[in-house]
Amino acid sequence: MFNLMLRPLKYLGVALLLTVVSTLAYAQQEIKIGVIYPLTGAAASTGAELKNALELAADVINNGAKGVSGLPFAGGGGLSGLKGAKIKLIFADHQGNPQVGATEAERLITQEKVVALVGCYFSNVTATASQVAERYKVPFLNPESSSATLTQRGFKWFFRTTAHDDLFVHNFFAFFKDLEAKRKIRVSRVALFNENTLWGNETTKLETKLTSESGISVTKAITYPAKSTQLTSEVQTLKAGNPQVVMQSSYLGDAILAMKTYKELGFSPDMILANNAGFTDTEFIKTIGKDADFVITREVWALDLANRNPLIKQVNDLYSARYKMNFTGNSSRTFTGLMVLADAINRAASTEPEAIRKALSETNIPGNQLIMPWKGVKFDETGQNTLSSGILVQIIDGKYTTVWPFDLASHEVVWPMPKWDQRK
């Protein structure tokens, strides 16, 4: 009889042991997320910064962040909705090549079995890689690519946290109006100088449309081959057009080359108004030093906005302590992108693609939980975050300083840029 009574207890003990083992195994589970960025080639330094931002975000989620309050997951412990499962990032290098990006997306999905993808900085690579994700029905979170058409394709599995070029370029023209109203400076002649991939070409179209609507004449409109090794003839053409402002879209290598060529040829417009990318990469100022001063570029993040949002400084301090540099608009967006994706996976409490997609579509993160100066993150039916926004910063004494919107500005706009031979 005693033995008979022990048998149910034995089976119960086995069942409990199996449950504990199962729970522990689940608690140790790694959530694999594929990330696709330019880790080699002309934009390798940018890719390295984005990789750093992603690794910091994963570390915050998995292990917490001391001294940071108000940021989701700052307490660490992994994803509570999945019993403490940890984020594991699987990196892939697209080399700046759209076809390589597509191939790597397929490899990450079919071989690495990732539950979602993050990438790809270059808009033209994001376009091809996200097509693969759409075909396989895997969520794709895009933190930085700004080509407006990316969210106009009717995709179900694509989500973008950053604002896009339609907003950013409109901001340029709103800035022109505010500049005239506040400083009596009227911009009437601009030149367009953009690289010729998806991002640059779409920007040129929109800038052409808005200059026409604003009564601003375009003295020259030049698209040049991305990754150019010389821009002498293009800059000579720009100079001949005598614009007040050059509106420029360039990745890092081209941005540096353009600035060096401007100086060599003595080309000094009143202002260079840049469309982010290479002009906000850490290597830009590091490479050309004081010659970077006075350029204005559109941005989404600036350290001087920390007086309005303490999270900006708290998380930037983590990044700076680890990597000996500050966030940029690029790396801060990438950090935010992974945090948003992790939030969705956590709420989904599942690694099933459809559950993650549904959770992403229901995202509603308030601005005070972000390091971005946005109202929050909330996606519309196209996958576009409707609460993101942009600012303009000017490089002053080697630092990016917010100058627009004027009510957020920490420094008045320096206009015009000093001529090359008048700089100290």
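We call the rigid core the largest set of C-alpha positions that still match within 1.5 Å between the two forms. None of these values were measured; they are calculated from a predicted model. Numbering follows the first chain given and starts at 1. What changes on going to the form predicted together with the partner chain:
- Assigning each C-alpha to the better-fitting of the two rigid parts between these two forms places T149 and R347 together.
- The chain behaves as two rigid parts between these two forms, and the smaller of them turns through 32 degrees against the larger.
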Second form
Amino acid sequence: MFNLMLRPLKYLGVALLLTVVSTLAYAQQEIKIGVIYPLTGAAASTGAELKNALELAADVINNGAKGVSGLPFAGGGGLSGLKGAKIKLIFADHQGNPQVGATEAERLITQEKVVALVGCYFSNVTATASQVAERYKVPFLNPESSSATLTQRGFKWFFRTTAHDDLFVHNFFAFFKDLEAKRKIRVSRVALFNENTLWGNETTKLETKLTSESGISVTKAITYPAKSTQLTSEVQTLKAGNPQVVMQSSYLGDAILAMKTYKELGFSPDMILANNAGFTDTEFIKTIGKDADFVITREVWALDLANRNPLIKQVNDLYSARYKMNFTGNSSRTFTGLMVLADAINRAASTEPEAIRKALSETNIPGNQLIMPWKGVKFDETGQNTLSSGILVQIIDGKYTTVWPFDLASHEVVWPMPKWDQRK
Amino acid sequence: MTSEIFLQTLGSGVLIGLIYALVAIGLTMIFGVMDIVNFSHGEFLMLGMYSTFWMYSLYALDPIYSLPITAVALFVLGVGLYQVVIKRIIDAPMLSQIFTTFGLMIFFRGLAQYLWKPDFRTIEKSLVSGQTSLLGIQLGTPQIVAGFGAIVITGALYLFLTRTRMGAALEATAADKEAAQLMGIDSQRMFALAWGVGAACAGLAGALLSTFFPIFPEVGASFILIAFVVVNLGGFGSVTGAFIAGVLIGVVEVMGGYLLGPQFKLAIVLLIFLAVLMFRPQGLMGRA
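Structure of the form predicted together with the partner chain (previous: the form predicted alone):
Zooming out: every chain and molecule, the one shown earlier first.
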């Protein structure tokens, strides 16, 4: 009798207990994400910057962000799909070494039991670390490595949010098209002027292909050693070809030397269209001063984009209030990477790797929820975000100013650049 | 090739060649006098550039006015380096000598990175900034002044070696160390002098370069390879040879690069170097 009365109570108690335990478990659930970056070594300062961006992103995802309503997760309360679970970042240092990157990836997966990996800034480290992730079937999200080959490996578990080097080169030709459509400026003769390591040679190859596809003639294609003591013969050759536009890929030292030689030999093409690197180094404008003006270079991000997208200003304010610095092309992309991963985990409503991978592949985030100048985030079967792109900035009065895409521009393109003897 | 382009490439080639010559002369002197290959020679050039840069940015002293100061500073450094380091390895095996000067190279680069950061710097405005039109071609004034400076310095060095007692003593030591010593020439002093003068030459080349070339800790690496080729081509130890070879290499590099394609410019230089090694291994002016 006693037993009979007690039995339902017992069941009720057990059921209650289970509910409490399970809610507790959910409330405290932490989603561990492994992040691998160069926290020491030559790129340590960039690593520190990226770590800041990731910590800000994690804080926004976990605790929300007041006054930034356009940003996903800004309402606070963690991942709603997982009953408010919080993200926990486990940092690892790859020191710029591909071997260390792979070892750390393995440690994070097998010992820390992370559900996904983010990293690694250097393309060569991303390559090895993502190989480990592929082997263990753990999703790997890469926000900022630009080597095109990373998404040509047929990996199932690799996703990249940024555009890669090849897409950036495509941007140049999209720019030429827009220039003709909107400004009636037709670019028909270009010279290719690239340094001769892998990057410059790959760029030359792609540019050669794209010029012939768009009916642009190449007056000269020159590759040169970046450690040259003089670029006179190169510039003389460029000048003899009389191109409208010089498409140039250079590191810092040779970019400076080239600009000086252009001026010395009075070589004034309509435009110098530079492929980032040396031309966007913080030292470039500082070093050659006014002579840097009017050069157009490819970029991934610029602060003046905030003029067109209030979200960029709001999130940058959060960042600069915290770290006393502005976002850069690197930190903004890394921030975006973690936001995209969190979105996928949230939709997956699971910490199962396969569910997260599936959710990632179904990602569809519109551009207005991003702090990047992209049309959105949507991965193709190689894991590449097909909606990402670069921007073009022109140096105007010593500042990088967004001039393309035209709808994001804060200044109209100055074209052609004034000849050297007509400059103030 | 029009005559304008011909003159232009010739002019540019001669001017950069004169700088190569000045760098190589310091190198060939040290080798000629004591048979030591100085791998840290490019770093003397780098230090000369920084010396000029700091006097310009801290004391607003124009690169042209700071030339003598740089020369003296590098001379003192060269002599000091000899007394403290090189003296100890004169009779050491060649491998030790190579490692010593190679180590100095790494040391100076590291020091420059530590003290002055790996940033690129340039001298924006100097007395010689601007362009000069000459015979219908455009040349940078800094390059012209640098080339002219290189001629003057080489000329002075030539006179020193051929017209003064000390210069003659230096040449004698280079020719035969033991015999010179028997004649009462203090070879230690001559070695120190060779290091001082060698370093000063590279420093002066750096100072002249700094008016038109970016300044950074690894800048020496770009010039040292060419300097070795010039020294070889001119004949180890020959100052006149290095001068002629320097100009020759400069012209061949610029003009060959223009004619055959810039990607071949270094290949052409090294091809000539190979040909010299095969047909005239002692170099153009070297002692057989």
